[in-house]
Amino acid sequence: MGDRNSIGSLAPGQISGDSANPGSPAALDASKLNITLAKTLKPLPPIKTLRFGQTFSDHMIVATYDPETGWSAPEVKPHGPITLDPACSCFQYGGNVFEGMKAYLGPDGKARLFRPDMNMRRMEKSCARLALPPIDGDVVLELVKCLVNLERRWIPQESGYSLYLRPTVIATRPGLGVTASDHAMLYILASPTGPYFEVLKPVSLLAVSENVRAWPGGTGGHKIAGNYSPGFLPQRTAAERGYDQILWLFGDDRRITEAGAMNFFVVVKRDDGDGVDLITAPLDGTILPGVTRASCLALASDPELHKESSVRLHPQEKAYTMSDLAQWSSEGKLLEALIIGTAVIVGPCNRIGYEGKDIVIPGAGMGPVGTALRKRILDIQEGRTEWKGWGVVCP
């Protein structure tokens, strides 16, 4: 991690900018950022002790929305508890949206975010889906960059480690009426983190259809809190049966959707002998449009990645079922199964439990396709490789 005193050039109490339309609710404005620094900075924990979401940096950013005045001036303040009315909509009706992003230190010493514009567009859509007050993702991104620069010393330098960022919007209307919240709070947290799972250790999945993660017309394609807690009980059941995560199925034909809170890919040998298909479920409204998911699909079309994986890849977004998976396995065509997401990046799956039996994926760990995808994404994230502007430097 960085130097204890490298908290950037921001000054406490900094305020600038003005309202464009004095008579209308104020838009979120990063130029009005107020800064109150912590009087005492926390000691940096040993790198090997970091666990996902367990350690937090010195500061956070907070802004609030009032229907009459609009967004308040955002504020950097010491990380700590927030005070809310117990009747707030976020507690009663689950009006909560969040994003997951990471900042990495490159070999040039610069902090980079990975395709943050995609996170911001998704956040805007998620807020709109829950009828939360409007928010400008570009302004949120400017605030994220400010927090990254302020907390630069918290960014681990080791490969595979990063500063995880959690921009969150919660509904704060103080009342029990069943209606959209016209009050909101934005806060941004920063948490240094290591690998989500033990690096390259294969994950086992239990395929379930009696519970579903999402359904047509629902909110599965948005990153909202309500998509996560209903999965905790099935996850506990899977753990009791000796599996690490859930493979979510949907419909009478047992279509494969996601793995836990991650996207899911399979690598299947083609019948025509022209390499392999990299298959994942299509964005039909039940699948989260993951940033890493989109990146894997794009990279899979790159001839350079074909060289690195020693195989020609054909990325495909299509519906496929447990019957398809079982058939590919029995025919020796199922070569890899991958879990994909911001936290895990790319990880291997070694077995899938279904109807009392295990579908076993060959190999002792990550296969050549998963290895090549993970390496390329990490190289871009950590600033070793430039590709299509995906690595965005925090100025």
Second form
2 protein chains.
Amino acid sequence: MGDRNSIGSLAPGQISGDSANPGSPAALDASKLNITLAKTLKPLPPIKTLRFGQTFSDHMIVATYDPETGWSAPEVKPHGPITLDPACSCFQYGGNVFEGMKAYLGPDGKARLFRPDMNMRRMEKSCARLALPPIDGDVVLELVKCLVNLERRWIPQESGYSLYLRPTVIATRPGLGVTASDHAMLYILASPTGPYFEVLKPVSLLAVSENVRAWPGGTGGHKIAGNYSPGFLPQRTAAERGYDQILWLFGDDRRITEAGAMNFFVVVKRDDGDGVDLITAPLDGTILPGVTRASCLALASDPELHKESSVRLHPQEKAYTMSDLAQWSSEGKLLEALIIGTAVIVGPCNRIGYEGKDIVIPGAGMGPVGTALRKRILDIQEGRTEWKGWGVVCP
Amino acid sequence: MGDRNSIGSLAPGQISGDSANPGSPAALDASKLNITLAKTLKPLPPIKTLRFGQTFSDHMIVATYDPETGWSAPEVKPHGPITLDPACSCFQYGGNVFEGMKAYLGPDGKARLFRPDMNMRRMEKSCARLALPPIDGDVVLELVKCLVNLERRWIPQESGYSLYLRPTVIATRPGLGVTASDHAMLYILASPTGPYFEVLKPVSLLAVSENVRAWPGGTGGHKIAGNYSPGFLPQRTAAERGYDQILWLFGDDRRITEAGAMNFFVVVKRDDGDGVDLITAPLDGTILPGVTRASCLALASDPELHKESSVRLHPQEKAYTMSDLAQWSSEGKLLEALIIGTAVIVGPCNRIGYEGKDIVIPGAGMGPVGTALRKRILDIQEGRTEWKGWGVVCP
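Now the other one: the form predicted in complex with another copy of the chain, given that the block above is the form predicted on its own.
First the chain shown before, then all remaining chains and molecules of the complex.
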């Protein structure tokens, strides 16, 4: 695939077909990257004014897929609107997927991504689930790195701040036939961002079972656009009732699945006196396989983290219900409840509304387990700690 | 709301706020319609070349919603691409809804829509379910009628052909925050169309339970974009196995729900000798409340239709399973299986693959019940028969 680490230098209008195999559609190729820079660069906004996903950097990367010619040469171009046929599948039948990633500046001055290979594998699976044209996540990652390097001045220096990357694939087949899109557009946006929530302010959750986020045989285990908008109305209802986010339940036994658009963990004191269980729902197809989720589970097995959290942790992926939660709470065993995701990293939940009552989580803010997990992940993301190659430098 | 039946004559750039209530966002108002006609009109393609949703008329209608000013003055403009921020909610989080309607030319030369009020009520509900800005379906209908009148030359004269209308509302909030879209765009496309399937060729269905289309507490009972793309991969798998469409099952008891993107009916001989049952799944929130579905159920109670189908019909909305279907088939009681929807109207199914075997529907094409239902609906749609005001003339 050539040297993907350099930004390509081929001229615009180059042949987008695969010259090695002229009969098949071209694969996405980062070495073909064309660059059209913005004529003027935007001023950097004060970082305290940043709100998640509202400010965008100067450039974006775009590539398009045509069923005959395949992927076009990707292009760096000024961040700006896209123009599409109103009959496109992305408007009519959904069929869009995205990823969320963050680039941080380390104390060594290097820009780092956090476990980006996991995002890329998930994006490949999301595209396959929606029958979108195939996409090579390794090449998308090369393009993400190019954009990070190009937009380096947009990465805030302050801890907890980062450049949020949003690779997106949309279905662009222009026609109303109800069938898979054989056209697509990939684009990668970059948005400087601060903490998603005010971290010290815990989040309240309303447990909901009349609306259901995901179902076995559905798409809840993939990161696709259509999973999100059905949650907006329940979210609005929760806000009207004084809760920040939804806690999604599933099944007659009211199993706990996710919180808003994030994974959800609880910290429960063990009966055997050997520390605490760190519990989250298993990946049964209804749960998004979050990168931060997987990272918390992995870190929870690390003895160093047990020192930081002053407690021995037992990570557990298992089904648990609102009844379990209520019982743990009444027995004084429910120590922490955590929201987990790329945007929030690790955040505290302080109460869960269910059937007219609140289950209250003890403590005024984040507990020791959440604090230790968040600190460790940020240390890796911001390059202060090396850990199993999770922090990936953009060369 | 003024005279909605006339195409508005106000100048472009008029105030889009509600002058009667300057503090609140403007409602959608058909009397404010601005018109920009195409400079040259396209030649009409030969109708035999028409494929569903591939050819579009000369114009479309567009209006946009801003949370401060409300709905803009709607605009007739040449059919063409739309330009949007790549961070828009429609790409990132789904949140799009649409309707499908058809305009027919009657023998009296009048253009008619079929029960358009049902589409409009459904569209209002779809928008509400996705927390989109509120939209008045009665006003959208006036705009649809304007477009039909303007594009009258695009309505094919031949029976079974029509001008397909696609009102669409997309979420245009430009930002990555996971929250309801407070911006939207309405557009209405018009596409001349022939029969969706070759009607005399029956459709084969593969019954699928490993993927589910909809679930209780989900959005399957609304016409939203995100319901469709998750079906594309199962549809491809079905095609590879030699079946035309999916028959969606639900639950451990394998209840029959819908076929592809259509409702599904079976005709079953009754044990009491009093004709046949016309059975379809009930509207329990997992079934799209189809206009043609409701119309078939209503027509099945009409004694005139019983004459046309030579059998007494008992419409029934009830849960039924693959086991029921297999038993009815083995007892020789399963007489017809029908796919039902705006695009196909009423079409025959000839076999249903399930667990490696086929349930074969007797007869070479559409049976007498399907034929009578289809004929009656087309007679109403094409203005040959009056029936309860279902055919609505575009004045």
